[in-house]
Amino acid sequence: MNIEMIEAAAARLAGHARRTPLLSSPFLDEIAGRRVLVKPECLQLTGSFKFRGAWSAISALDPAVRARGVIAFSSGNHAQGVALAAKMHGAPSVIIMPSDAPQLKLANTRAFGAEVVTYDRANEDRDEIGARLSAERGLTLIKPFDEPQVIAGQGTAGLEIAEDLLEMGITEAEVLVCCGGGGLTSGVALACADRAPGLRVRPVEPEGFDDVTRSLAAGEILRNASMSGGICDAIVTPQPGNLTFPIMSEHCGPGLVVSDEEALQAMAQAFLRLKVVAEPGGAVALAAALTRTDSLQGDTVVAMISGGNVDPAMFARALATL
């Protein structure tokens, strides 16, 4: 991975990704004790970062490799990202999803054209399913984090915060990123350590999920004891990628773990306050720029909306704390 891979990958989508902006609101900025700039990726195309990587990925195959169609697993989003980028290659995807993902993001994902084969998140291998699949219909695999391609997309975002921020004047912030397996994280710290050096990129975790927070503490790559539980189904690994962990390793800060709750609280106060929709995995780093105040360095908090494919359930759940 370098930065020539980031800056490719955003040749390729001009045109067909959005560039979203950094919003802000007084509110956020009082309660998070410092100005809070939140970049909403739920406005993306198919409403999450997922887009960035999936076109990353799907632009650069062989045209003949990319006719014979695309396969992934996600709990959701990356699979929405995969569907539409691969129709708007006119090229057939499969998108292996978890039985118990939220049903807006299963039928949406079918929505796109996709194909979509269901598994147990407890007891079954994606991995293994993916691969499986991928050998007997010559289907090219779409790693949702741990692929090069799909990690230079996604550090377009990274290259547009730096631009944004430059732009404004800030050459110093932290730079909160909602982490899963590390795509986001480690492709917006690549295009942030080139472009911007004085941002400090920090992923964001659920509790009981935060094998990334641990791995960074370890030195090490560590597991999550569970799959299940949470709700913030977005960004439940099993564990950092290998490669992306490295990555974060070099360029990351410490990592900050939240509460189902205060991502709730985060969803709420996102829609107040923005306008904007989020759904509880794509909230967390918002929550930790409003309530992790003393773990933060500096008068500016950047904070990523990485998601807002939420079931209607879900989201009056989070407008009820308000």
Given for the second form:
Protein chains: 2
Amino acid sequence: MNIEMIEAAAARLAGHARRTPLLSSPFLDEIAGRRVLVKPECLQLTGSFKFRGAWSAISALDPAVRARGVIAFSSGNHAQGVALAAKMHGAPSVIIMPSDAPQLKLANTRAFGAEVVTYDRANEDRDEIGARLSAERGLTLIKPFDEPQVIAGQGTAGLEIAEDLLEMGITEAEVLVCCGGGGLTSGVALACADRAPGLRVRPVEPEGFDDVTRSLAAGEILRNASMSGGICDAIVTPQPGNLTFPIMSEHCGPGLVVSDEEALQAMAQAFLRLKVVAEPGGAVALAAALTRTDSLQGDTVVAMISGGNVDPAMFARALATL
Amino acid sequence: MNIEMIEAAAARLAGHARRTPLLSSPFLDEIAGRRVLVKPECLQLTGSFKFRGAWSAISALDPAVRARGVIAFSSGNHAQGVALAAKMHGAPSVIIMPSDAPQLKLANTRAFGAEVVTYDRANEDRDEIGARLSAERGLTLIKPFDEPQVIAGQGTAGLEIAEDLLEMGITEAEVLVCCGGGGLTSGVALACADRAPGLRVRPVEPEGFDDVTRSLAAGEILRNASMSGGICDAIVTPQPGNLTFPIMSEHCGPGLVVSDEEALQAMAQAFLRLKVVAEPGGAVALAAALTRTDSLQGDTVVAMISGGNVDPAMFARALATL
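Rather than the form predicted on its own that you just supplied, could I have the structure of the form predicted in complex with a further copy of the same chain?
The next block holds the full complex; its first chain is the one shown before.
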């Protein structure tokens, strides 16, 4: 992984992915006691940053390979990103999802152009199904985070942050990133390290699923004890990636951890003050910016909202915190 | 009014107002049967397009006049736009609001830096209070729409729409604009007429408050029968402006009218598919784009979301339509 890969991904994304702005509100500055700038990747195509990595990976494929199609395992934002990026390339996509995934996610992924293959979690092995389909059709697997071209694609958001901050004359800030497997965090960290080394990128995770924070503190990859039970499902992964962890170790500051309740409150602030829709996992960085004020340094904090794919009932829970 | 005034306003707004993007979703295209592009002015500073006009008017004042301060009559988006634009210029602002205005609006307007002067609707005359304060302090009145520099400021959104469409190779489209007094609609129409005459700007209003639509059809200014009763309060005014009506007559296509229920449904689609927060009045143009498909021409429709200042209870009503 290097900055040239991120720059090349940015060139491939230009005119296809959305360049998201930086948002702000004096009310959020007041809460945080410093300037808060928010990068709303919920406004990205498919409602999350995942489109960047999917487009980067699919656009980097040899055209003949791409024409055979791509495959991904996901029931969430990665699935939608891969489905739409493949469709926009005119390439078929297969998404393997558990048969008990929410109907809305199944329907959305199909609507973005994917063939959805479901499996029975109790009796079938998704890897076996994926391997069989890939062999039969010559499909290329698009991994969700531990893949260089995916990391490069997510890093393009970091280039935009650095560019916008430098244009505002800001050279030092903490940059808080919602973190699951670390694809977005490591990509943004690489981009910032090159473009604006005074920016410190820090992963933010939900309580109980703080594998990256603990791994960074320990200096080795640690796993989450559980994969279920919280509301920040979009950013829950078993452990940091083999590619992403060394990058985060070299470039990132200490992780931050927030509660589900704090994530819901941050969703409510994003609604009230920024007029954007955040999902729980997508709001953890803003939650940290607003509540972990003693753990942050400097006059400016940047918080990424990584996604906005939330159902109305969960959003109503967030509004009820107001 | 002319295009040079809008261009000059754009130069004054540069680096101060937010340049909002165009959003889209294949799901909205599917509903509308054509390409739908959304200009989310809810992401503008203070949560509505009103900041543009306020900044334009205040920045155009002679510095010595501006230093004495500005005054506005508003309990809504115009108040917040004037308050923040004045504060950013280091100028005092006075906002006259009824004493029974919602606490949240009073608090927000104060938080944006204004001195809020309340009056008793039953026993006091707001114009008399305003005139007295203006005379005492030398304040300049910033009118909400029937003022050339305000229209010029709103028109900067039209310059951005035209520029973005031309960059996408789109030269013909209907441009639907949420319409109250016509400041935004007339400004956008002037900008589009100059930059991309193949764009047809059309005002969209809520049922029962369709004074502009009826006035355009009649060729003369007609009034609304009532000023109360709907949920689209942000865009309800007694009648089209004396400056805005001739501009709309010359440059705009026929108006469109939607129901409150359709506005709520459009808010829900903006939540679900675009991840932005629209207020009822701010969603009427999107509602028309999604439902008045037989009344629209061409392959592309642009819908402005004019604002996102909605309370959680009303937003919950919108989500309940899903």
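Nothing here was measured: the structure is a model prediction, and the numbers come from that model. Superpose the two forms; the largest set of C-alphas matching within 1.5 Å is the rigid core. Residue numbers count along the first chain shown, from 1.
- Here Arg214 does not count as shifted, since its C-alpha moves by less than 2 Å between the two forms after the core is aligned.
- Relative to the superposed rigid core, Pro102 undergoes a CA displacement of at least 2 Å between the two forms.
- After superposition on the rigid core, displacement of the C-alpha of Thr118 between the two forms amounts to 2 Å or more.
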